[in-house]
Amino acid sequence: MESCCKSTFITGHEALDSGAWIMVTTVPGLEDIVLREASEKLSIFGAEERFCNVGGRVLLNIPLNQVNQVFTLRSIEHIIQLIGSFKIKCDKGGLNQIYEGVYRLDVPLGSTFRVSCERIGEHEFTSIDVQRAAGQALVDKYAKKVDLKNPETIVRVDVIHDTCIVGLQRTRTSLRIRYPRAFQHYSALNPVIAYGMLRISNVRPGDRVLDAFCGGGTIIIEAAQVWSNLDLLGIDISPKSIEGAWRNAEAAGVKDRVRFIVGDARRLEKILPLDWKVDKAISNLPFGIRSGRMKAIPGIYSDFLKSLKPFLKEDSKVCLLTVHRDLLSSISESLNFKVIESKQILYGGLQAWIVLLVPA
């Protein structure tokens, strides 16, 4: 069977060396910008986008005295050191090949640990078989005590269609938790596409920024965070919303840096001053999905273009988040907007996009 890693920094090799091997999980779709972080913050010696042809895990070969810094990237959710892989079969005799090679590499253990696992493909195993079978290697090499609920170490040992992927998980909480959320909006958006969009948009020190249906305010938190001297700006239609926000900037420590009103996205003019210009123009726009508003959609993202557009500058960016990519598109067309780049992620289990605008 014909291996899924065509990765020349892993496939074939029982263990690894020559710097640390890092596989980072994020969005699916954002792997771009994971690439584009890591190689700002990092010395990198080798890399894989979409690490075994899989969405969301990208692969990092970085300095061993680097490894801390992978913490500081924005744009994942989770890291695991890998310590090796090797090939196995599909059927049930691949647990076997599992355990046997588990057990020949050098798996660095505290007192406790568990496995975890994530599997892709067809098996004639379970997620759990894997785990058992490599857990039992463990036990019997090192002989360490199981610690399902605060393990000292927790063993990532990943199957991927017929390669098992070894590694330590460095993360016991994703990395998108950000900062204790003092208000948590129902359709509140995940930081790291946050960030994702920001960067899309190619915010600058000095830039500002406008997010019209700020919710609980993370890109504009996110933004704070991240970027100096910024002009910073949060409107949402509903004070619960914007009182929130005021609550999520101040446990993220930035409330000093931002703005929250209430106003109408649709009617910008009767918030903003005339002569007030934007640089970027950021969203996540409603759905209609979850409020049943489905009908409403057009008619908010149409009213929300034409009420943005004398507040846009000839070199102003536009960055959108949303399912309906084809209705944004067309109705960005028609107000003379043109769409420069069209993102596909996977945001909360839909097929989403981040849509790129700027006023033609």
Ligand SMILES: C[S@@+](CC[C@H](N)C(=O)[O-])C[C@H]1O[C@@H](n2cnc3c(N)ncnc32)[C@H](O)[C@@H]1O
Contents of the next structure:
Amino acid sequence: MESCCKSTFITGHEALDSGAWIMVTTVPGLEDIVLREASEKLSIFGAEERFCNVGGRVLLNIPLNQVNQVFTLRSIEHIIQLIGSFKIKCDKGGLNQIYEGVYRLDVPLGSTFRVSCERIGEHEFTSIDVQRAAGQALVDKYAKKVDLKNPETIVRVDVIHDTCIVGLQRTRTSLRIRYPRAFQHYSALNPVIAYGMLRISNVRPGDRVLDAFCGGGTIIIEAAQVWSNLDLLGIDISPKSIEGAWRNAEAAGVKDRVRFIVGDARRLEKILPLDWKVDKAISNLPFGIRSGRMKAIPGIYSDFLKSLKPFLKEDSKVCLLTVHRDLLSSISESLNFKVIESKQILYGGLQAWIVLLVPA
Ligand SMILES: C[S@@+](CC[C@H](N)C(=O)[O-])C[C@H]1O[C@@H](n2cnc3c(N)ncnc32)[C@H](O)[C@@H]1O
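Since the one above is the form predicted on its own, can you give the form predicted together with the named molecule too?
And the full complex, kicking off with our chain again.
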């Protein structure tokens, strides 16, 4: 089996002593957004966009006193502060190596702990075997108690092909949970993706942002939480979603900075005054998969783009999430839009694309 990890964290000795090594997780495909955001908010000594060649994991080497600032990143889900790593075999013998490797490391445990594991690759053992071997090493070395429900310390022991990576998981729940949602839309977008779409669109203070398929309001609420001084409007054909979006905005503390209205994205001229112009139109489009109405999708995409056009300025941007990238590209081009970026992400197990368009 090919050795996967050529990281400085894995191979460099002096690197281990300098600063904190943090592995953050994100939506696979958004690693570059994490790096951009991290370099604005932190001092980065070194970074690896796809840690161990795995999508959705970014390695950051930062000053020790900036670890708490990592929690402010909007583009990430979990934070794992790395302690050490070592090579292992992929057969059953790997479990002994995990026991010995974990035993050798200094792992700062609280009074109780649990081990969690993510395993990528083919091994003759499971993640549960890894948890057991690593947990036993920690019990034998530190005589601390295991608490599976509410441990003081969560030790992450990940196995990626022939590399075992050990760290402390600093997040309890995913940072994608921004506020307690008052309304759960059946197809609610992960706010980490919403943030990524806002960044890809290059949203700036003063912009007018429209989400014409807003559902429970995720994109508009994310924008309100991150940027000041935006003019934010969400539209959805479903009155239940619009009522839910208002409730979510209230729960998120941004109700006075957003607007949501019921309307049809294919007939925007019926809801918006003609001199109303939008800087950024950003939407998580319907895919037609859950509803089984795939036949309606080409019509929705094309009628929406036609209806949007009069509300765009020369420099407006349109950023759309879909699983039907080719369909969207061909409709856009036939309507005189230019695709300037197309970014593949993993969205709830589906390959999806964030497509950035400009009026041509
Ligand atoms: C994928 S969901 C959006 C979910 C949303 N991003 C969220 O996080 O809650 C698509 C939404 O498009 C709405 N929709 C479908 N056809 C529409 C149309 N013609 N005009 C406006 N909204 C429409 C649906 O009601 C649904 O709420």
